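Here you get one chain, nothing else, as structure tokens; it is the form predicted on its own.
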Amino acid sequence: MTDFDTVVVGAGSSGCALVGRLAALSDESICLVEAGPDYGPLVDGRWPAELLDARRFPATHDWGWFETRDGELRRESRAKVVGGCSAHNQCAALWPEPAELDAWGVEGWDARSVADSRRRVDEAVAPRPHPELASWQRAFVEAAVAAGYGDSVGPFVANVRDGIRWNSAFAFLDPVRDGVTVLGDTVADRLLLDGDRAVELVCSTGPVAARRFVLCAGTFASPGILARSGIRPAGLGANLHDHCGMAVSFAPMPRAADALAADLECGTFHQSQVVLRTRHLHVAPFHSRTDDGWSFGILAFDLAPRSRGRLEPNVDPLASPTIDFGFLSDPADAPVLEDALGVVRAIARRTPLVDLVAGEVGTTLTGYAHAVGTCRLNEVVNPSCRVRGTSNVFVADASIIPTIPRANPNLLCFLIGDRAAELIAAT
């Protein structure tokens, strides 16, 4: 069993890059965890295509959890691969307003404070605008504008380079690896204590002891771990949310799908490219395949949802943890959503996506994929994100997240695991 300085579990999006600041930060031991594979740099050549080809949602490296809603059990995508979920994505590169940080009240995370991390994460990440956008993309994008929504839509800035996913272990752990151990197809149990401080964590390929403990695990797994551990602080589990939203389905006619048929075919087809923002709402087009053939829809989002919801950590490290967003369970947010499906409903009235769907087909209640919160900050974790009642173990992911902003949160875990190592490294 090897000593180090640090042991890092999780390398997704806030892991990677915690890793690579910390790595730039010290010379001190880093071993990184990670549950799925590894498949080393990008130069080696060994990535998977469908992880690397942002035209693509990859259907594998998942850890095939579920949420519980309405006594039924519905598919909580979550990546289980180095890279994580910036490996699974669909590569929205959006930043929330400085104010929503300084919202959160927590020293040390105000946007003046995390200025030099979002620096360092868009010059490692350098998101752009999707060069080429898709035909139902197109459609949309000429529909909002004609429903007078011309100032708020058009291409999202995405996380894309020549066409690949631009990861997190792209953009932060390939360029330390040298100096980092790299545990991949190792699943994380638990933590051993010895009073507050923890040394040693239990996993599927043996235990592995530090001086400290990072936790990038995410917003399901990291409490599990915690649990598993009898690290049990008031609020974890608490305060789940995600970005409520509904998604509209729609029939599309025939030269829609061969429009689209065409797409995939000349290399335009991104399931994403475009966003309608305003304060409240997210709206995107979204189109898949299907066994009968094209699914066509626009999704619409609650960017400020009230509702809150509770995850119970799981006992087995493989299984999941039991998932409730609770939404709508706060009042407010239901007639959020009834205005996001009339701002759906007046663009599809519109040309030229109104000559494209034979009608509307169904709605159903969704998530946007940005769960965050049961370890949050100043509750769970102090401001320099250790654990209450510990003294060497800290979470860093969009676990600790106080109150979702009004954007896709990938960016901002980026910036956490990259502001948290400073942090931490200060201890």
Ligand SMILES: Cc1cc2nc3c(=O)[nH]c(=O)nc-3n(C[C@H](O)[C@H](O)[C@H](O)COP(=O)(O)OP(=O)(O)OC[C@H]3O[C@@H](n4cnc5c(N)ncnc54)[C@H](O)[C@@H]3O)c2cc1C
Second form
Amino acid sequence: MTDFDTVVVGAGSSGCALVGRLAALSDESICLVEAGPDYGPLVDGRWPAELLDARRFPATHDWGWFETRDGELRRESRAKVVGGCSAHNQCAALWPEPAELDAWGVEGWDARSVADSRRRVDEAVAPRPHPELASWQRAFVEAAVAAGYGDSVGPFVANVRDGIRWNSAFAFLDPVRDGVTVLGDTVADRLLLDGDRAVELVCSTGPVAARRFVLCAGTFASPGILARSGIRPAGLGANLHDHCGMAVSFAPMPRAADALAADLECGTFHQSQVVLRTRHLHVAPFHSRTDDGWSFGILAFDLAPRSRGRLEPNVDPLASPTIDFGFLSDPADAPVLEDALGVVRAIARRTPLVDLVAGEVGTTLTGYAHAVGTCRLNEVVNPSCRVRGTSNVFVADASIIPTIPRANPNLLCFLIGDRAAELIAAT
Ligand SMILES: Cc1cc2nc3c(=O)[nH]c(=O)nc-3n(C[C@H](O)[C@H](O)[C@H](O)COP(=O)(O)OP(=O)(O)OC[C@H]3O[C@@H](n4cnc5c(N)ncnc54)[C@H](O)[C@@H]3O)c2cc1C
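Same protein, the form predicted together with the named molecule this time rather than the form predicted on its own?
What follows is the whole complex; the chain from before opens it.
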């Protein structure tokens, strides 16, 4: 059996940032346990092309889990690889407004207290605007300007470097890899406890012992590791939420499809690179290649959803937990989505979009893949991220976010890893 000072479970957005900061703060021994593969440092050249290429939207390296809604199962994407969701996401890199962090009311997590973490993340990631837009995106921007949204629409700032999706492993883990034991292809099941202390992590490849354990397995998986360990503090799995939205699909005219085929040919077939941001909405075009040709759409998301759902962990760490976002369970959310639909249709009626689509073909209620909240700060974990009722078990990932800010959460997850490392090292 190997002994470490700290075992970190989950090498995702938060986990790699946490390990990077913890390694910089001390010479403790650190073991990073990840269910998916570890392709090593970027310079070794072993990373699969679809994870590196920021223009692609990879379907590989996914847990294959499902959201349950109205008795139906819908795919809910989560990455299973070192780098976590930052290794297959859309690279939109936005910060919350400082006032949104202040509004959490959690000691040590207000904008001022996390300012150094934010600065370190900005330095490691260096987000910049997407340089080139696909034809559908250019048309969306022009139509949005024509509809009066000229001040609010433009390219997303993105964590992309030289076309590479700059995931958390490249930004935070590679600089400290020499001092860290990374166990890839290793699924964490549960912790063994001695009173309020965890002593060992039971994994698919054998037990790992440590002085402290930090769970960074994400909103859907960290609660399961706690529950299977017999640790069930009040609020575990509750407060699950995501930015909820509408996907409006359009039938493309042949020349619009031809333009996207040309984008694909000359390497400008980008996805999710522009957004219209209002205070309470994100509105963005999407396009994809389907078996039948091309699919066009516009997504519109409520940035301040009031509805809350629940996650029920699974006894099997590989199987999907029951994920119920409770979309529209709060009556305040439906009028926001009605408003969102109005904005989408106003844009679609303007040139050049109006000339590119043959008509609207349907609307679907959808999430934004921004699940948070199942191990809420100040409830399931204390402000230092320690799980209530335990003395050496911590959670530091998207699950601790009490209320999702009006921004895509990946940068915030990097910040959570960095900030939690400082708080945990100080305990
Ligand atoms: C398809 C998609 C697109 C997105 N696009 C954007 C975007 O453009 N911009 C943005 O800001 N946000 C985006 N997000 C959201 C953002 O990527 C996530 O909020 C963020 O990555 C969550 O970080 P995390 O550290 O909490 O979890 P993750 O990054 O998911 O990391 C969790 C890690 O733990 C591992 N793990 C889980 N269970 C176990 C176990 N039992 N044993 C061992 N390891 C385990 C996982 O394999 C994973 O590597 C997107 C998300 C998805 C899914």
